[in-house]
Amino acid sequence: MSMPYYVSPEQRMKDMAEYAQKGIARGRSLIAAIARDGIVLVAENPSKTLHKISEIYDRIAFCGVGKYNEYDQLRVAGVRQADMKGLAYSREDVDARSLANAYAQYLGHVFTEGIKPLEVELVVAELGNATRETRLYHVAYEGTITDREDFVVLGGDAGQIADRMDDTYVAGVSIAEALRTAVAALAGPDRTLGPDLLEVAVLAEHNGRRCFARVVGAELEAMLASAEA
């Protein structure tokens, strides 16, 4: 009777989390980044259809990278709990920390029993109001979740992409100038993006009771060219 192949629990991890790394770093970035009045959310992305960014609820947003078809299933898991949630008790008890929980916690049970992991990393982004404040949550492939008060860089060269924020961001601008720094940070020194590059919403009170809306067109050419207010 032949023996079963034995590989080490930290080996296991190791290949685990070598193999979503990868799968991740192929996939163009997403910055999400919290303004004076709102979050932006920008991603390298020139396909029209296959978003990276999406409403989940009211005032939340999903932004997600790496396998499209793995991130858009979470995203749809993710709109069906909101809604049930609000249904069933009432629209205030939708937050972004329980469904960035949920996620946090169904990555982590596949990338420590499943085959293989998820080849995703996902923010969930909330706008604050009277009795919550703006936040954004990273959930990582192997489940791990953190709060933010300024911005999340996720995908391929997010290393880099968050250096240049991190040198170029300011707490309280505007959400044109928030954009600006963004893309200045995704293009880097030796490229430039432009709006047929990008995929770009925010999510702001003047939107509405639907804080969520994306940024296209016209629209978005005067937001990059647009001087500070």
The other form holds:
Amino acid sequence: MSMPYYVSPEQRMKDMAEYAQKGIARGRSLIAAIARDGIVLVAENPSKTLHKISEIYDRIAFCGVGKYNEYDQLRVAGVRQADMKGLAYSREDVDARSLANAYAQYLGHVFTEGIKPLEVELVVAELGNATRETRLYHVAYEGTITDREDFVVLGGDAGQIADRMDDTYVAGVSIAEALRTAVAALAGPDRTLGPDLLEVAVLAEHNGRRCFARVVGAELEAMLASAEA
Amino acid sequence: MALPLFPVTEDPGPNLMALLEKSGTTVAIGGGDHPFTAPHATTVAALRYRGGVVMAGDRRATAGNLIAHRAMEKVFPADRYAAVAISGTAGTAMEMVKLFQVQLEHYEKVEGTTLSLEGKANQLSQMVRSNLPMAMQGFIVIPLFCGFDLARQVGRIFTYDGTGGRYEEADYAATGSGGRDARSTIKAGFREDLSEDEAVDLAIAGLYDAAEEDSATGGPDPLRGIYPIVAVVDNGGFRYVAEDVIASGFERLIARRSAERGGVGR
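Following the display of the form predicted on its own, present the structure of the form predicted in complex with the partner chain.
All chains and molecules follow, beginning with the one already shown.
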């Protein structure tokens, strides 16, 4: 009879983390950035139908990178949680913090108890109002949660892109300006990213009750170009 | 609140009602046995015009022979391109509308696409059917549904019966206790090429006649500034008609009828 191998908890955590990081690093990156009049969410994504960025609720958006089936399942769970909460209480009681916490709990649970960790990294973005601040909640594969008031970078080259964003990001600019900064940071110095390779959405007050809107086609081209004009 | 995650084979998909059932959330629609008089909402109408549909509803809710509420709203956006109006037991109807609105939005968010207009009409039909046990107790809800069909570029109207039966109406429809009177007026004035303004005026005339003949239907209330609600759905989506437009519509209607009579008489 063979004895089971002993693996120290440290080693197990290290292996799990390495596995998750590898999975996430395979995908392309995403930036969520807060602008003066809203939040801009931009991902490098050649697909027009398999989204990394989605609507959760009136003022809440979801961004995920990594393994599509894993973050999409979490996205749907988020929509469900938000809609059920809004029905049970009131639309204004649905908040991103509680959802981000639920994601963190779940990811943390799977990381320590599961056979394999989820290869995903998420941002839950919330456009503020009179009672809540505009916030980005960053949830990592092992359940670490941080909140930011400027920007979050997810995915493969997150470190390098975040360095570029640190140099160029300015708080309080327009959505279009923040989008151009984020696209430049995603692209890096050696290439440019055209509208065909980008998935862009905004959370903005002017969209009505449901603040989330995808930016596509001519509107996206105009937003990307308006600096030169 | 834990994340509502389900095993792959038991996933409720974009179906909100199935989700609520699986999560053990009780829904007000269905079941119940309450021997009291619940507030009742009456008379909603819809008609088609060149560019879409107009939907209108009075503001009165009654409980027996009493007026329960003077400013109740019975016309709601179902989503961006559809409207729903309610007649029947007010509380149940409002809950049904709320669930219907959330269901359409829920589907849209989970699936990433909107339901077809027909799909939305069928969804509402299921909700009316699930209310059948309550309807048998007297708490019936009869909605009226209309919207702009983006695929066909026309306005469409659907009516329902208490069992969830769904019927598409060609030109116009009205339900509630004053529905018959509203329908007669709209029928007399309906033309294939009505403009939006003409359709709004015709809906206003329909409600005015319903309020004249039916005690449970409220007319315009200039004293409190309460007027029936009128909404339009066209290829730009759902929008409410401004209250001053509705108020002046009633003024013109009354002036015209008074002139036709040859002055104020008995």
